[in-house]
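The chain below stands alone and is given as structure tokens, in the form predicted on its own.
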Amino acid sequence: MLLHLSTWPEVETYLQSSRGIILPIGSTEQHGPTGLIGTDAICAEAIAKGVGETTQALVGPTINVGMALHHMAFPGSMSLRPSTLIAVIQDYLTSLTQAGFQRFFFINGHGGNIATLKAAFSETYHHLALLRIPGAEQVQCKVGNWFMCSSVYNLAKELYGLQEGSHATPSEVALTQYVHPEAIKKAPLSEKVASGYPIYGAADFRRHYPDGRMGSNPALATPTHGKQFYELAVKELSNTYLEFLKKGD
């Protein structure tokens, strides 16, 4: 059940049986020569929809632009400042809390969002307490990073070994190939790819990672692999979401 394809009476009825909602969040940033700029949002949205179908949960609109300031030296990348993303999440959660939601499960597709999400949750708990919205003291938030699921990690290690890398990875590229087979990209990839450098500003990032990859070989990706990653992530995060709801009872 997708929020944007529902009516308000349908949402009101849903809230009679569940106070939980799934919120996909990703990023709009470069993913190397063959990775789609929307990779992180595409992956998060697809998996969130799958989890929603599996658990009969409502799925909110995808937050497509995340915290990706270090990718801004590559054309097409977009970013929110951490402070802006915190404000966006706080406004989202305040609106939904006023409607009666109390359990917010973010399915995240971008590592750069993690720290900001956790800060946003702390800001939101404090903000809701000050507003004294009924039921606000019951609000809880959780992040499920699909790429950190143990089943996903193990399969990526089995399929790609060290060539999985940490950005523009074959696992995430494979998932986008499964979701959007019409948009599979091909381009020459250098055999030597940088890895291990810490992340600072955008210019420093591009200097150390000139084609955008971080130790990865996305040429190994296939749509068949993507289907496997999708199914594993949906299964694991569905269980995580249901456990999250139980703990709040």
Contents of the next structure:
Number of protein chains: 6
Amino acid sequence: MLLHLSTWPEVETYLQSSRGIILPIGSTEQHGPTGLIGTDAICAEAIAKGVGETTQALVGPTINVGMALHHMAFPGSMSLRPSTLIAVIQDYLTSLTQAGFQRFFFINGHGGNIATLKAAFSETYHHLALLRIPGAEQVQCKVGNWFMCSSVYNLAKELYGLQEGSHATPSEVALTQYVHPEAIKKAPLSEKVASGYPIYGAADFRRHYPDGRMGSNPALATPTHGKQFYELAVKELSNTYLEFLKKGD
Amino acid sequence: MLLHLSTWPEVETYLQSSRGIILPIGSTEQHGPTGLIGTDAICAEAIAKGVGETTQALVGPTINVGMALHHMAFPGSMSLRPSTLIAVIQDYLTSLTQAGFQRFFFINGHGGNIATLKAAFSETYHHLALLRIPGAEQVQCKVGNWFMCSSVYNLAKELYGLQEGSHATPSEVALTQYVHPEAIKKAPLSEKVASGYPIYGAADFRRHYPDGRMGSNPALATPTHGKQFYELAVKELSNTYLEFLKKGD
Amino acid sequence: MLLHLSTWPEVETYLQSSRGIILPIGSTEQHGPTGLIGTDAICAEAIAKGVGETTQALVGPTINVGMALHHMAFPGSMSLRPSTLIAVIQDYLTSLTQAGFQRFFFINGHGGNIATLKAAFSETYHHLALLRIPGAEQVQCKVGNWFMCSSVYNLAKELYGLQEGSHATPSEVALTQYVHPEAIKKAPLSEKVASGYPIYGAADFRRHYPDGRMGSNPALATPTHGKQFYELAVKELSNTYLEFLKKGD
Amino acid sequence: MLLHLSTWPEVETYLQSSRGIILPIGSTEQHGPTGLIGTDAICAEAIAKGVGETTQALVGPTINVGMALHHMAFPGSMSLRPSTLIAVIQDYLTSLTQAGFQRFFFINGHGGNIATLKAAFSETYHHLALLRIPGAEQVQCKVGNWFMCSSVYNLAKELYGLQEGSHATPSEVALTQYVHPEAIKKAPLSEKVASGYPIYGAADFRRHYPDGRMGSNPALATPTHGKQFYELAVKELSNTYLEFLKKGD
Amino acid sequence: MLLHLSTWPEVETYLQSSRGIILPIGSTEQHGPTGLIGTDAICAEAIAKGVGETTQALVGPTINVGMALHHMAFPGSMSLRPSTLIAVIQDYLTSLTQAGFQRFFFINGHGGNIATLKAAFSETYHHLALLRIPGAEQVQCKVGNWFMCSSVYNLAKELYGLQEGSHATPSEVALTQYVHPEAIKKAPLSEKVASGYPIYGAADFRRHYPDGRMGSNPALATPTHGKQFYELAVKELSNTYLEFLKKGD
Amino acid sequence: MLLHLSTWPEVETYLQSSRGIILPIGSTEQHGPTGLIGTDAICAEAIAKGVGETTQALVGPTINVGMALHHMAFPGSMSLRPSTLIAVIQDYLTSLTQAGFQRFFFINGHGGNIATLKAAFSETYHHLALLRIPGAEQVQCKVGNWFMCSSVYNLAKELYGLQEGSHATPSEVALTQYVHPEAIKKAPLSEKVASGYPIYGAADFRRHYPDGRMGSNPALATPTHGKQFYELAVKELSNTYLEFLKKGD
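Can you give me the structure for the form predicted in complex with another copy of the chain, which would complement the form predicted on its own we have just seen?
Once more the chain from above appears, this time first in line as the rest of the complex follows.
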């Protein structure tokens, strides 16, 4: 059930049986010479919809732009500052908590969002509690990173080994190929690819990762792989979500 | 050309021939008993894609949650505070200006966004100029509200007369029916519908507009109407965008 | 009744019969070669006092500096950023709501303030409601732009036709001449005056409007005209204010 | 020379001979049973105009609402939060520094503003320097508190002794009587008046100072005294301003 | 009793007999060629511990970095912006007020903190009251500046006369020598030392005070003096704290 | 070399041979019935000093209060909101970058700080780059969590097995016992201790972890263990710091 395709009375009805909502969060950032700039949002949204169908959960609108300041030296990348993203998350959760939601499951497509999301959750619990919004003390947030699902991780290892890398990975590229077969890109990829250098600022990042990839070989990706990743992630995160709902009781 | 389905080298190439980008902005808010909560985002995104195809313009990711604080008393509605939305817009435009973009055309689906967008543009021009980001003085922003296109307005008047109303209107509902025929909702609508009362806070809004509609009869909407609205809006806003690009020269 | 010329016990008494207050808001910005930098504040303050006398309303202190970032390339112009103005409005209304005021009528002298004021009202309704300040849900704000009064508009059209323009207009200059006859300025004005170009950043504005006027011929202004504008605006906005108080009931 | 009664070319000319500007800052807050709510703004503005005439300095618009949070339990009082006032001052000085001003002399009517003004100056020096705005390193700010002028202090002591008190003082009331003889208020004043208790929050303040006075007997004020205070303050602060301009060289 | 060396049950017990806490605040800034960068924090912390022992008060953790923007042109100096320091103080006091603390005695080692601390107290009283945190209306804050204790001042005058100066003073250097005899620094000091110039921005400060001292001769300091200053400050501020606790009742 | 025990000329000299600085960050929060509230700050500071001695690095002042909002239901706990901590870190690094520092190694004593620190680093890289502060693009930050050192982890496992737990652990308590043998606390500890429940808001945390411990048995701690942990952490983090300095070249 997609929030965007629902009416408010339908949401009112939904709240009588569940306090949970799934919120996909991605990023808009370079993914190497062949990866889509929307990769992280596309993956998060597709998987979130799948989890929503599997678990009958409501799925909110996708946060398309996340925390990707280190990618800013590549054109087409967009980012919120962490303090802006904290304000966004706080506003989202204040809206939804006032309506009665209490379990927020963020399906996340971008490693760079994790730290800020955690900071935002802390700030929001505190904010809602200080304001004594009804239900504030029951609010719980959780991040589900699809690319960190053990089933996904294992398949990626099996299919790509070390060529999975850590950004513009074949697994995420494969997933976007499955979701958007009309947008499969080809470009020559140098065999040698930088890896292992830590992430600092944007200029430093581009100096060390000149084509945007981090240790990955996205040429290995296929739409069929993408379907596999999709199904594994949906299955694993559906379980995570259902346990999250239960545990909170 | 969708930013999310492009690679960074493709964006680099695009920037050699154009400095313009289209940014759809919607809202996540109640639209009466039968209107979709995502109506404003769905309309803005669909039309933006259409304009992008017509004009060969790059289309950025949709801002799904806008300024809808006055709808907060209806479950499922979400909103940024105006100060948060200003920060979001500033971050978006800072990212894109650094990459070389200079013409930002927001295709907007929600009247409640207009004031904050204008405020955000002023704040951003100032911010970019103070930081002396290269190109800052050439940056120009423009809002295109599809529902205020004269062709759209005239068709709505012709089809629905006064029953168009001003929120959860048959024209916007029709457009969502065209885009999402699988999500056409039916619900009894009282014949009498509140209208003409100004918008203040959320509780006050719900007191005066108990089912969320403002003077509208969305039962008049059909997917065929939606197609007409879509085509008129795409045509008119495509012209607006092309003129915007030219004027700036 | 001016707040600044009242004592707190007088305000306490006033609140027993009215919850309304008038807040003049202007700007401090260039108004062409002959217009006063304080034009918008002078007009708003004078008219607000007139409306206060006509309606027995309390008139608060004038906000002298508004949102005029696009005029910053002309010396003597001052501006708040929109986010600062939102904070200012929120602080004003928080103070006054706590004392029992609930109807805030902003008499505005500057078009550039309108968007930010609207954004500020939304942010403030939400803020007061979240804090559950007593009376928060009854708070209502309204902007009365004196230069958009239909009677004012018609007279300006009649007296000046197209030479009214849209900034440093003869009508606003006339009003300042009526209020401050000791400060009537003369300077050569080029016959040709820029007009029709949209407003972006400050440097861009000055490039397109080199002497600060937007399509206007302020040389047509006379103090006698100013008196007429003053009287029309006071009359029309007094009615608007009284209806605003009533409607809110 | 008042900024509000000047044109931008006049300011441009002024800047060729002086980099200084006077900015009056007051407050909108209770001043006991007979003191005007606008007392601090009225005094600061009147004296600033006097200093402007004496020294040929440009006088900017009055900041009518200052930092008066501790007076909020008395109706009619208004306040900015310190963080808002810091943003306001920063915006003012950013505007004016960009135009070429470098000496900012705040003529202040309210003790409660002093700490926040000092904080704001520090924040602004830093802000302007980080942005490397031309002239930023020459910017200097100074507060002139008229009520702390030694000549004013001595006269108050001579006329009122201990009954001068520290808020709603006869000296400031006298000054407003001189400026606004039409608004002289009478009300019974208890002979016993609280004094010596430090200032904390608003509720605490009203508990300890139930009628708003702090140790003062404003019934001693006369318009003639007011004229004397006015003239002493204008003379002393004119000298202070001229020395401030010189020292900065 | 140091908060950092206590357990939460010990704090719970403490709160049954006292609502007071001492918070040392210093600065991290240049103190001339021989003064320690941590001087203000070292002095504040040492004296706070002494006052804690004398009065059985709980002593919180030291704020090591304060408002020292004007010292930023000397390497090793660190500063919060005033608006950041206000947020820090507000967060500290919100935490502690929620636990039941109501009397906050800041023992301060740096003149540059005073204005911002006062601003922060005002902002915090207001913040806590708006949120209606239990006990908010009883919250009281006070700054005790050890270097302004009359006993300290008199001794400094007696020992050093005019060579006490106003920054990098022999009295504060002496106190650090007493606390950290292992870190007594020697360096040639020019006999002539700048003094009397007001404080503006950082570059301006360094231009006028090239070695960082303001009119002082820290070569006069001895650890024995330091001990005397320490004992005087502890005694005087212990009395101040005890009176502060009493008065609030 | 401690920044607080250095003079600015010493820092100037230091910068000629190193761009690195160590910044200890702790927290002020409950650590169970016997753990010190200052545990995380004490550990971070002690280890940072050790690393500074080992590596000849400059050690800045300790951040005593971190992000501990989830501990706020236990008296004596203090916390910054994440957005405040981001501002603090940004101010620290802006100060130090302007002086020429480029490698910031945070020695961290509290898991709850990690996410916000990472967010703060991203925000700061971006901030410094936008302002084009000289050296901004060379700035690199790194967190060293002493409790996550592999040598520390292994020893804790060996000594305590599962009774190490994850908050108020015997390893951190041991380290404080080594540093502060005068403050070893005894209190009855229930044998059964909650564990495994995720962290949400403060009230929820206390509901699930009623005495503050998370799965730990701090009664196993001894000062001798503490010395071992101290030495292992100093050794391991000294290597990490030296590699960090090298890598950045």
